[in-house]
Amino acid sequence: MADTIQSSPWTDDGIDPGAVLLNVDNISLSFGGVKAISDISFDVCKGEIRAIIGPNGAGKTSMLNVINGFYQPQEGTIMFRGKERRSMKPHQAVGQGIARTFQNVALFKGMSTLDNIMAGRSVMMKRNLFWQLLWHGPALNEEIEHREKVEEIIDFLEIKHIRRTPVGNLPYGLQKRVELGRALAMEPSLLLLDEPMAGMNLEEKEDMSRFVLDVNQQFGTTIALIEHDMGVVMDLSDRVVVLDYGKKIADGTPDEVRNNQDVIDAYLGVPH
C-alpha cells in the first residue's frame, strides 16, 4: 500500500541523504526572566530518526515550537535545506515542508477523520477562493486528487474503518494516529513529532512505533521525536539529543546517550 504513496516533493531538494536537512545553532529562548532554552546547538540529517529527550521541563517542546517556528527564539540561528531562516512562522514552515504532530492531540473534534487528513491536504491546494466555492471544473479536480491522496493516508495508517467517525468519538491511540494522518497529508520533508506514544498502551505503542519507521523507510521523510518511552527511543533513532533545564547535555547514538553519566543523573534525578 505505502508504495502507491509518493515521496514529498520535498525529498528532491538536492540535499544527499546523511547530509544536514536542518541546522540548529546557539538557540536561546527565554520567556521574561526564564530561559526555557540555552545555547542548544544540534543537527538533523536528511533520512534519519533524530530523538529529542530529556526530563519533564527541559525544554523539547519549546526546541520544537522554534523549528516550526511558533517561537521565535532571541538569539541564534536555524538553517533549512540549506538556508538561514528568518522570523519564520508556523504557516510558512509548512510552506517549506515542515508539519508537525502536538503533545495534546490537536484535531477538529466534531470532523471525521477523513476531513481531519484533508484538512492537511489544503496547504497544496493551489486553486483560489472563487474556483473552491464553485466547486467546478479545476476546484473539482484538484480536490478529487488531493482526496486520492487522503485515502492512501487513510490504508496505509489502517484506519478505513473509522473515515467517516468524528474524531471526538475516538479513543485516544487512534486519535493520534489521525493526526501523524493529517501530518502526512502535508507531504513533509521534516516530520516534527512531539511524543507520539504518549497516553498509550503497549499494542498502541508498537502500531505507532511500526508507522513512524514506515514513514521514515518508505517515504524517505526525515523524522525529529520528542518521546519519554526510553525504549521506544532507542529502538526507533539514529541519533539522540539530550535536554536537561533548557541546556544540551548529550548527542550521539542511542548507545552513547544510555551510557552517558549526565544523561543517566539527569533521569534519576540527580540534583544539580
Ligand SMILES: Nc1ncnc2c1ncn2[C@@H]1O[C@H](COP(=O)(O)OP(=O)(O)O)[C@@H](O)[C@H]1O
The other form holds:
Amino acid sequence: MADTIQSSPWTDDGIDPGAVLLNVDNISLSFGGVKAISDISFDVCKGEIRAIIGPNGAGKTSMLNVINGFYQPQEGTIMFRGKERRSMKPHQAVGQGIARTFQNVALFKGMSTLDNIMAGRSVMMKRNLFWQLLWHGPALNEEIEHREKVEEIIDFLEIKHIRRTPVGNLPYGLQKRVELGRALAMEPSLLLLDEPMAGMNLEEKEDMSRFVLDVNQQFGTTIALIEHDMGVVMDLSDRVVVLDYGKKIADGTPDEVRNNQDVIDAYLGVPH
Amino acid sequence: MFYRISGQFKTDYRSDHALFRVRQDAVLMGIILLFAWVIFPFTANEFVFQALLIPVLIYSLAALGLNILTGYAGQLSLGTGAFMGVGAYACYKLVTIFPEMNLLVAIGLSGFFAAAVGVAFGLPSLRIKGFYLAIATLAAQFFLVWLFEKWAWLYNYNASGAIQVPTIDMFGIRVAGPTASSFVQYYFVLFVVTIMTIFAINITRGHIGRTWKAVRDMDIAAELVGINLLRSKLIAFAVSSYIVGVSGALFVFLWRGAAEPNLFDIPLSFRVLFIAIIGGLGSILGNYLGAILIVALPVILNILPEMVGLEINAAVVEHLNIMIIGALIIAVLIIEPHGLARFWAIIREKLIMWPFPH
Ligand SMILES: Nc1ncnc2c1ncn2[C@@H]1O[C@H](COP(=O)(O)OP(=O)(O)O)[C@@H](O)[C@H]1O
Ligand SMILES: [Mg+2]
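Can you swap the form predicted on its own for the form predicted in complex with the named molecule?
Full assembly next; the chain just shown is listed first.
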C-alpha cells in the first residue's frame, strides 16, 4: 500500500488534472436511529479545492470520516483513484494517499512539532527493529532523508521557531498549522481539512487560507475542505457542495451556491 | 521549492541527530561512565557491590523495560515481576539443559522467551486500554507465578520448588554460582545493562519509538496517519518484555543466586513500577535515578547512623527509613509528577542559561 505513495511524487497519482479523483456515490450512514448522511453523491476532481459546507450537524464531518475509512457507510460506494469500495480501514486510506486534519485538533500532545510532522511519514519509514537498534547506518540515513522533507514543510508553514516545542504547549492556531504539516508530510493526493480555520482570529485565518491555496497550487494537492466562514469558502474553493440534515441540497460553483434558494433557507433557518 | 535546500543541510541534520547536542552532556556522560566502569568497581567492597551497585543496575534495567511499554508506548503493565520470572526460569532451563552454553548467550536467549510471553499477553491491548489492560497484565502476573509453582519441570523437580543457580564459568572465569566474585559479576551486569541501554536509546529516538509515542498520545490520530496500532503495540510488548526478561535472568543468576516463585510476585512488579514512575515515565535516564532512590537510598539510610556513630535501635532505623523514603516519593510526585528525570532536565536547562537568565 505504502509503495503507492513512495513511488509517486505527490502530485502524480495517475489521475489527469480535472478528471474525477474521488467519487462518492449514494452514501448513507446512520448511527442507530440517527441518519447522519442520506443518499449523498458528489465528486472531487483532481487539482481542485472542493468545499463542503452546511449548518452544524449537517453531516460534514461524518462524510470525511466515511471517505477516510473511519466510518463504514451502510449504503453506497466510494471510488478513489479508479478503485471502487464500500469501506476500508483508515490505514488503507492512508496507503492510498488520503490524509486529513480534524475539527478538534488531534495532535500527539507530548511530542514536539518536529516529531508530530515526522509521524506523518511513518508509513514511508521502513527500517525495521534490527536497524533501529543499531541506529547508525541505514536507520539514521532514513531518518535524515525524511527529516529533510519535513524541514521543507516546516519552512513552508513558517513554524521553524516552534520546531522543538511540545505541541501541547502551543496556541490553538499554531496547533492547527502543525496538524496541517503532519497531513502534508504524508504527501497525500487527497487532503481532507475539517474546519481548518475554526477558532482562529482574522490574521491566523488569512495565513491558513494562504497555506491552503499554496498547497493546492504548488504541490497540486487536491483538497476537500469543510469551512464555516463563507468569505473563506468563496475565496478558496472551486466548487462547493452544501449539506443540510444529512442531505445534499446544492452543488456547484461558489456563485451558483450563494444564490441558491435552498442554501439561503438552510442558513437562515439554522443559526451557526 | 522543495528541493532547494536539500543537500546543503545534510551535515546539519546529522549532527542534529547526535545523542548529545550540547558538549557538556557528553562530558557528563563520560564522567558517569568513568565512575561506573572504573572508579566504582575498583573502590567498592563486597557490601557495596551486593547491596548497592549490582541491584541498582538490575532494577534500573527492569524499570527500563517497563518504561518502554508504559512510558513510551503508553500501555500500563502490572506484571513486570512475572516477566522477570519468565526470563529467570528460561535462563535456568537453558543452562541446565545446555551446560556448555555461554551465560551471556543464555541470558540473551532467555529474553526472547519473555518477549514471546509478553506478545501473547499483549494481544488483548488492541481491544482493551488503560486500567482494563492493567488488569489483564495482572492476570498474567498471577497466572505466571502460579505456573512457576506448579510446573515442576521448570525447576527441574527440585524438592524445594526453588531454582538454584549452578556454578558457571565463562572463558575460564567464574561468573555465576556461590563462588563467583562480586567484581566479575558487577562487570557482567554492567556490560549487559550498557548494551541494553544503548539499544533502548536507539530504538526510542528512531521511528519505531515515534510510533510508540504517537499511539500513546492519541491512538486514533496515530491510526489515521497510517500507523498500525496492533503492530506498534506488539513491538513495544516484545521489546519491553525482552529487556524485562533479561533483567530477571540477571536478577537471579548474577545477584540472588536462587529464587522461589513468589520472588516474582506482585511486590516485585510494584517495586519496578515505582522506580519507573519516580524516575520518570518516557525517560531512559529516569530509570537509573529511580533505582538509586528506591533501591540504594534505603540501604544507605540504614547504615548511615552506624557510620556516623549514632546508637539507634535497628528497628527504629528501619521505620525511619520507610518514613523518609515514603515522604520522598510523595514529595517527588507532588513537586514534579514527571519524575526525577524531569527534575534533572529543569536543572540542566537552568545551567545552560546560567549566568544569563533571560
Ligand atoms: N459517532 C457518532 N455516533 C452517533 N452519532 C453521530 C456520530 N458522529 C456523528 N453523529 C451524528 O451525525 C450527525 C452529523 O454530525 P457531523 O457529521 O459531526 O456534523 P457536522 O460536521 O456537519 O457538524 C449529527 O446528528 C451527529 O450527532
Ligand atoms: Mg463537523
